[in-house]
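Only one chain is given next, in structure tokens, and it is the form predicted alone.
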Amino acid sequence: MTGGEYRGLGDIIVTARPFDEYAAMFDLRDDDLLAGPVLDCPAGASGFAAGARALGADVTAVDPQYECGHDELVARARRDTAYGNRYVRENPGTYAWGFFRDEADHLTRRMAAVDAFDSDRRVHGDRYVAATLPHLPFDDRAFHLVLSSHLLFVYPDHFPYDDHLGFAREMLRVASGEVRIFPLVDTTTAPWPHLTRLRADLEGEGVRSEVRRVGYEFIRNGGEMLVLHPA
């Protein structure tokens, strides 16, 4: 979890967000979430699963973390956390306070996400799928609505741009409805810089995509996200 030659937060992470932030930065309604299934994508630690399945909807999470033995995985995504919490508090310029009163409600909920992702699992672990991209076990059109959390576009010095390309198709092969990606900056509040190239050779696909504003901004500049429409 050292930064080592990675700018930024530095190495990928298990993160743990709760229900009511992935609801505030996929602009989700209840209608999003009960049109039909849902896939989480990568869900990490998140509570949003236990969250959505709560209000009714149909919903799958994928992460190769999930490979990891259970209690193994919840111990890494609590160490992941209080790694994310210090960062955010050694580096007060990159963040925005509004969803999160400070350092101590972050790090409070956060880890309240990973209680939820926890106990929801151990329940509906059939629901909870090891899968890396850009190779889905799910058949094309499965879901309705895909949502991807801070994986593309985040982490730019892991993934060149044609791993995002690829990503990005593979999650568009299994929706039926949109693709939401959030944010579209990385962890130094930098945005992705080949972010109009993806869009231009996906239309070429026949994709359609836009960029959409949300009302919840944490990474400063980061109140984005990309929608993605199927061919």
Ligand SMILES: C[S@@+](CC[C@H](N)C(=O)[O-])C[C@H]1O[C@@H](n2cnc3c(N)ncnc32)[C@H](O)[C@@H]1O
Contents of the next structure:
Amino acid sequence: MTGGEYRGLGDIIVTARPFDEYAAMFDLRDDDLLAGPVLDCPAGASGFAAGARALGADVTAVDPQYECGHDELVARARRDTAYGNRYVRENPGTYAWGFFRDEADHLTRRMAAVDAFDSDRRVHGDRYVAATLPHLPFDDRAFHLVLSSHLLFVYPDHFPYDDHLGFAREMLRVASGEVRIFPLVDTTTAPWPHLTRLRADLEGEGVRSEVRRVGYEFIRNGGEMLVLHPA
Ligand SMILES: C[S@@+](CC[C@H](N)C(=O)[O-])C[C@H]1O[C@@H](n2cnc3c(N)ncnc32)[C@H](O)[C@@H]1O
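Could you switch over to the form predicted together with the named molecule, since the one displayed so far is the form predicted alone?
Every chain and every other molecule in the complex is listed next, the one we just looked at coming first.
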């Protein structure tokens, strides 16, 4: 896999972030997870659902890649995790150490997340739903909390403004409490340039929003999340 014509990391990879990384990115407390159904959209091969389920949460994961055979997807997640780790090693100015101690820690913990995903999906396969934004196969307000990590804002060359608006609207449709989106920068550390416009367009539809700083930063400048409150 190469960056091809896209800036930064390039192609959209199937990443695997562990539960504790999600908790830090989204400033999650147990109350957030236990107050009602939670959706991870897109989940990739992350270990969030496994960890949240272990705490007693009612959690569903969504990703287009769940159409693939399970073993094939796990193998791809391991390849993409290794690719992501190479990118981190080759672009040291892009990343801040803190949550991860160093490049080796990054690889170890992301690979452990693939293992957690693998085990959890083998047991709870029905909670891993193949779907592609902007079309989610869920009822309006089906989830108390919707989490979206590393799709919107991170791949601006793949998705024009209208796609972002459509993705946000669809996640808002299935949320009753909050939609949290992280981070607000791409893989070159550049802030997504249309955030003010997106918030204004959603505000026109009755959606309140806030940018909240969290206690986690890995991509430099990327220590904030967007919180959307459905109308
Ligand atoms: C970088 S991964 C993020 C996964 C996970 N949230 C994490 O933080 O590790 C991006 C994911 O977005 C998925 N994806 C790509 N296009 C999508 C779309 N239109 N709707 C939903 N998911 C999409 C990919 O399959 C991939 O698994």
